[in-house]
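Here's a solo chain for you in structure tokens, the form predicted alone.
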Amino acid sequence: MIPFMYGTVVTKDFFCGRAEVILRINELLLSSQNVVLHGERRIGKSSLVVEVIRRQKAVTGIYVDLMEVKSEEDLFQRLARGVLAAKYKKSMFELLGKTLTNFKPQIGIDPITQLPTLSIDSKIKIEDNSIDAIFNSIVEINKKQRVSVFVDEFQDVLKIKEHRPLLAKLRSKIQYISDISFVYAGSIRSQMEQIFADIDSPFFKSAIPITVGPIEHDLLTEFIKARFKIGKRNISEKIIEKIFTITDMITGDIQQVCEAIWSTSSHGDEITNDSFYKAVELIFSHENVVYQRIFGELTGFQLKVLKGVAQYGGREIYSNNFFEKNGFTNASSVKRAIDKLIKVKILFIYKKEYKFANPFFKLWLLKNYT
């Protein structure tokens, strides 16, 4: 068994740390407070949300993933499915069948657990009374079995053409549910701030903000050592520091490097610098098609700016020093290139520094094109 996972939600033994954040979220849930989780991409927000749900004893979690949500109807379909998919007492199924009659729920049996399940037809048309039914169901369930609603990738609501009236509609429903917590998580901080920190937004100051940052350095170091010891592999703190440096302490990227090191090493191995670079080459081989596609879709000038950020860093890209090193003369052209690189999610800005969304693409550029 490979003891590292990436690109998916991790829980149980694969989950590391965040005890204080989990305790804080649980306190807020029990106080029926709404919460918004801020954090960078791949930092582990989704895993945190799912782990909170898993550990909860007093509160049942209704999980809704809005990644790449397409429309208002799609959003409410996902919310309804989240309500149906949550783990309730058996007595709740009859209640759900009554409150969600507009969705014509179908009762089935899980082939593995043999427990009853409910599902809805994706072709069911979502009307205003159907939306009311979803929120009424949540309220009715909460009377018998306390629930909280976890909405992941909430910023993707902004991709819906008429998102402003949709946000107003959502807020009008949620603000009158005083004894149920809604927890919103998102991977693009600027967009989450647009929803929750913009005074003109319907969700302005509607949730208590919690920042999800890197896992504590020493705790994560010991976690990595212990996971490698499962296969009698020994990894030094020096190599772990190298991993932390190239990944900027982003949890998902750390897991990816560790998985690659595990896959390119053997039982009883001492993990060395050679092991580390062999693992990076494995990542390159897995992602090379994606890198080449990105490379081919950018203009020559955009690539030149990107290489400059990779080589000299993204903290002072409009400085005379950066321009001289890269041969730039026109600030507006550089800005347009940067805006494009952010729009296609190659770069993002964090604390006034432009960074690569994929640190391994940065390493690949440095190796092959600088």
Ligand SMILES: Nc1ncnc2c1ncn2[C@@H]1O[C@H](COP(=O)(O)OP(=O)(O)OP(=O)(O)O)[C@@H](O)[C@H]1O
The other form holds:
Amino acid sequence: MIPFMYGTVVTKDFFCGRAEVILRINELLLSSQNVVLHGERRIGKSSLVVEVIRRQKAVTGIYVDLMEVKSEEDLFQRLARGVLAAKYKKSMFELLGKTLTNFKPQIGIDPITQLPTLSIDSKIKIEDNSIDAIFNSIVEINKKQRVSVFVDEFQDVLKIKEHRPLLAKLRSKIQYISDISFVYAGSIRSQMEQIFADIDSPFFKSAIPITVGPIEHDLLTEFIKARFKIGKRNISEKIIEKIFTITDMITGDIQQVCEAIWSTSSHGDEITNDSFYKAVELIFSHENVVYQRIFGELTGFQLKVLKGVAQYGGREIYSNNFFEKNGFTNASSVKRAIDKLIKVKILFIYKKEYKFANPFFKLWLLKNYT
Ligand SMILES: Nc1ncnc2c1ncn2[C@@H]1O[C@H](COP(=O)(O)OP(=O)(O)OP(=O)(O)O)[C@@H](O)[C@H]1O
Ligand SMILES: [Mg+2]
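Switch over from the form predicted alone to the form predicted in complex with this ligand, please.
Now the full complex is given, and it begins with the chain already shown.
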């Protein structure tokens, strides 16, 4: 068994820390408040949501993922599927079948548990009154078994062409269900802000914001040591610190390095600096095609600006010092390059600092081109 997982939601033994934020979310769920979880990419929002649902006994979680949602119809289908997929008591089965009749739920049997399941046919046409049907159904279910609704990648609702009237419609429904908590999670900070912090948005201040940040430093250190111990590998705090620094404490990236160290080391090994660099090389080799493509798509000047940010940091890129070190003379051309690098999502801005979306690409640039 590989004790590190990345790129998927992690729960149970793979899930570390976050006790405080889980407690806080649970409190809010129990008092039927709406919550919005903000956080950087790969920091662990989805895992947190799924783990909250898994641990929660008093409230059943309905999980809906809106990643790349295409249309209003697609959104309602996902919502209906989420409603049907939640974990209900056996006695709820009949009610569920009845309550979503518009969606013509099909009865099946789970091959593993042999319990009955309900699913909907993706070809079912969603009628105009479907939104009422789904929300009524959630209200009916909640009368018998308390539920809360978790909507992941909520910002993708903005990808739907007619999202404004849709958001208004959703908001007006949600606002009347005051005894059910809605939890929204999303990654793209500015877009989540557009939904929850823009005064003209129907969702303006409609949920209590919680920031999902890095996992507690000491807890994560102990967690990583213990996971390596499972396969009789020893890792020092110094190396762990190095992993934290290069990944800027982004949870998913930390796990990616640990997984690479794991797969380039053996039973009984002491993890050294060499093992660390071997692991980073492995990541480079996996991601090399992507790096080359990015490289090929940028102009010489954009690359020069990018290397400057890799080498000297992205905090003061318009300072004389940064210009001198990189030989830049024209602020507007640097700004244009930065705008482009943000647009293609190579860089992002966080607390006035330009950062690499992929820390390994930054290391690769530093190694090969500076
Ligand atoms: N509590 C945790 N303990 C250990 N590792 C975690 C934890 N949460 C997340 N991770 C690691 O981070 C990775 C990304 O987690 P997750 O998909 O939950 O993040 P996310 O913020 O939802 O990401 P995205 O922005 O891509 O949606 C996981 O695959 C796992 O490696
Ligand atoms: Mg996620």
